[in-house]
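Just one chain is shown here, as structure tokens, and it is the form predicted on its own.
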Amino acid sequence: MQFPVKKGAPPGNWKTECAILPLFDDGPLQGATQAFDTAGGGRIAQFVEEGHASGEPGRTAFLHGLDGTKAANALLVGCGKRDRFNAKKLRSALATAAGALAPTGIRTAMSYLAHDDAAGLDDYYAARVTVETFRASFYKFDELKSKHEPKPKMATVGLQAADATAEERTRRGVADGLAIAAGVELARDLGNLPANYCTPAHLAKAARGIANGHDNFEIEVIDERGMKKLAMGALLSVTHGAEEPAQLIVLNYRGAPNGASPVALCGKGITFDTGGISIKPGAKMDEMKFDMCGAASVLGAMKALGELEAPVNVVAIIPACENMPGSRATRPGDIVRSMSGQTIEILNTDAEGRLILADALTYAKRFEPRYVIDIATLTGACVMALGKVYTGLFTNDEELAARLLDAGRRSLDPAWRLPADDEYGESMKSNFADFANLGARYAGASSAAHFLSRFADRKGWAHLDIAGTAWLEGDRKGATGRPVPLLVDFLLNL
């Protein structure tokens, strides 16, 4: 899908099959919708007065034939009250418009939903939201079906810019939106693949594809023999029961001078999580193919950086393995020594994500990073706390917290800060090892985050728990690609 930018000329002067126009339910027609109505001799106002269209959010109506304009049709999209129209409601309106256009034969459209700064967004972010929303709305994962669903014919969504300055910002927003959308789609594709396709080796292959397809990348994939040499006992303890070999993927992107400290992104890559010996209940265990969405989101962010040739240095560290039961599997009560030298008593083998990330965080220190951010579908407790809306953010670094929260707000991929204070580590005391991998049943997301903090420098480290936001359930079941937008926005704004 293409997103051309048109500069100058009043609304209605660009030839298109469909003009996408906002309709608010408080007051007369305004902005681009008023301009189209004036050019068309009042047809839109009459159409609304006759009850064929409404400003109620989620409502759409097609108006065919607009004399006086170069638009063959208009799609009127209900946007609610104008003074309450914001970035989130713009995204909702764009998704509604995409849903209305998808079953039609329309190929080209011009969107005026963000015209006149109605949503309080500058030209850059309005364009980014438009691109990301349309791409997400038309995403389908049906590559493993014997019959593919027909693809929508929509190929072009144009955007209008008032002047040269607005045009530059809009084009930059389109470029960044396309790169972020590509990263989100990669993360969704990887997450949606079943575990018999998306193995640790497949994640390594995807990383190599990114490195080979863009400049400024270097990749190293460390096998289990290499992990043993690195003394990664925590990571290796998780993969003991699996036949699929574990992979430690190190993907290094250099877009800034060599002297600039990198950001390290550590993504949990459990390609299937049975729980190991502490086996999970059977209900919804199929969703444990999504337990590698932390790794998928990191790869998606790296792809976006490569597309944009972003001026930052970023190293992705992805421990990838399966957590399976078997005669060689780690048992509850076993004690393992992590790469950091700290010993861990395994009270529950289903608390495995923190084990593989422990060694990844230790490994990340060799790059002397400015920031270290780990991303993981880590705890059901985070889902209970924040649901499917916010990603859980844990950090003791105030500056980093502010940067990540701001990135989440800007990218409409929000995070909510939760505590990881030392008190949350008290319940993980062990009589036999330095500490256990599991604490008290309450505040599980915070105790898990505190566990990870033991392997990272407190300054410059953050943990993103995406257990609630990485995938959806029910009729919309599938990977979301979050938090790729948050991560890329954060990196672009360093």
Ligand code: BES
The other form holds:
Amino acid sequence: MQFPVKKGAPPGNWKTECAILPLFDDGPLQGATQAFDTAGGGRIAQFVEEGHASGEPGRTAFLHGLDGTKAANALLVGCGKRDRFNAKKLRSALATAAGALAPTGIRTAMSYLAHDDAAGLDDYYAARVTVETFRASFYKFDELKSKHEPKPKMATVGLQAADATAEERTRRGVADGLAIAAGVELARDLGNLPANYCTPAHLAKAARGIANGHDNFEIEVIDERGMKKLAMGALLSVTHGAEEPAQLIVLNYRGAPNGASPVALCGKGITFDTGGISIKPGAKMDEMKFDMCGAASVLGAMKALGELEAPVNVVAIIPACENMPGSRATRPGDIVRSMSGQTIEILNTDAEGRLILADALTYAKRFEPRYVIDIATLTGACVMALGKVYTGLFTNDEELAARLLDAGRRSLDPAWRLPADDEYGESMKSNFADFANLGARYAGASSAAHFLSRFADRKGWAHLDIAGTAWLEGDRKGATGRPVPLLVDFLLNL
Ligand code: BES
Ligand code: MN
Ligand code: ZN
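Now that we've seen the form predicted on its own, could you pull up the form predicted in complex with the named molecule?
Now the complete complex, all chains and molecules, led by this one.
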């Protein structure tokens, strides 16, 4: 899909099959909608008057043959109250428009949804959200179906910019939006791919694919022998029950001068989480194929950085393995020595994400990173706390917290801060090892985060618990690609 930017005032001279126009609940027609109405001889106002269209959110109506303009049709999209319109509502309106256009066979459209003055939307972000939303709306994962549905016809969505400044911002928004969309799609593809395809080796292959695309990347994949040499006893204990070999993927992106210290991104890459010997109940266990979505989001962000040739240094560290039961699997009560030297009593083999991340966080130290951020589908408790709306953010660094929260807000991929203070570690005391991998029943997301902080062992660390936000359930079941937009926005604004 292409997103050309056109400079000028609506209705403009741009030939299109469909002008996508906002319609509000209150007040007279304004902005682009009014300009089209005037050029079209008042037909839009009449159409609304007759009750064929309204500003009700989610409602759409096509108006055919908009004579007097270069648009063959108009798609009127309900946007609710004018003074409540914002970036989030814009995204809903865009998704509604994409849904209405998909079955029509229309190939070219121009979106004017962001161009009602009332919204006061930032040109850059409005363009970015337009690209991201259209691409997400047309995303499909059907590579494993024997019959593919016909591809939607939509090929071009133009964006209008009022003047040269707006045009420049809009173009930047489109470019960043395209890169983020590509990253989100990679993360969604990897997440949706089931565990019999998406193995640790497959994740390594995907990382190699990113590295081969651009000179700025360097990749190293460490196998189990290498992990043993590095004394990664925590990571190795998780993969012990699995036939499928574990992989530690280290993907380095250098977009800034060599001296600049990198940001380290550690992504949980459990390609399937059975729980191990502490085996999970059967209901919805299929969703544990998504337990590598942290890894997938890190790869998605790296892909976007590569496409944008972003001026930052980032190192991705991805521990990837399966968590399986079996005669060689780690047992509850087993004690393992992590790469950091700290010993861990494994009281529950289903608390495996923190174990593989523990060694990844220790490994990250060798890059002397400016920030270390881990991304993980870590706890069911985080889903209980925040649902599927906010990603859980845990950090000991106020400045980093502000940066990540802002990035989430701006990119409509929001995070909410939760605590990880030392008190949350008190219930993880062990009589036999330095501490256990399991805390008390309460505040499970915070005790897991606290566990990680013992391995990050520094300021400038943050943990994103995406257990709720990485995928959707029910008839929209599938990976979301979150938090790729948050991560890329954060990295672009460093
Ligand atoms: N991958 C799961 C967390 C998870 C569960 C994410 C459900 C999304 C939906 C993680 O490895 C896990 O099993 N966590 C346990 C930890 C517990 C044993 C302390 C959990 O949350 O139940
Ligand atoms: Mn688990
Ligand atoms: Zn898990």
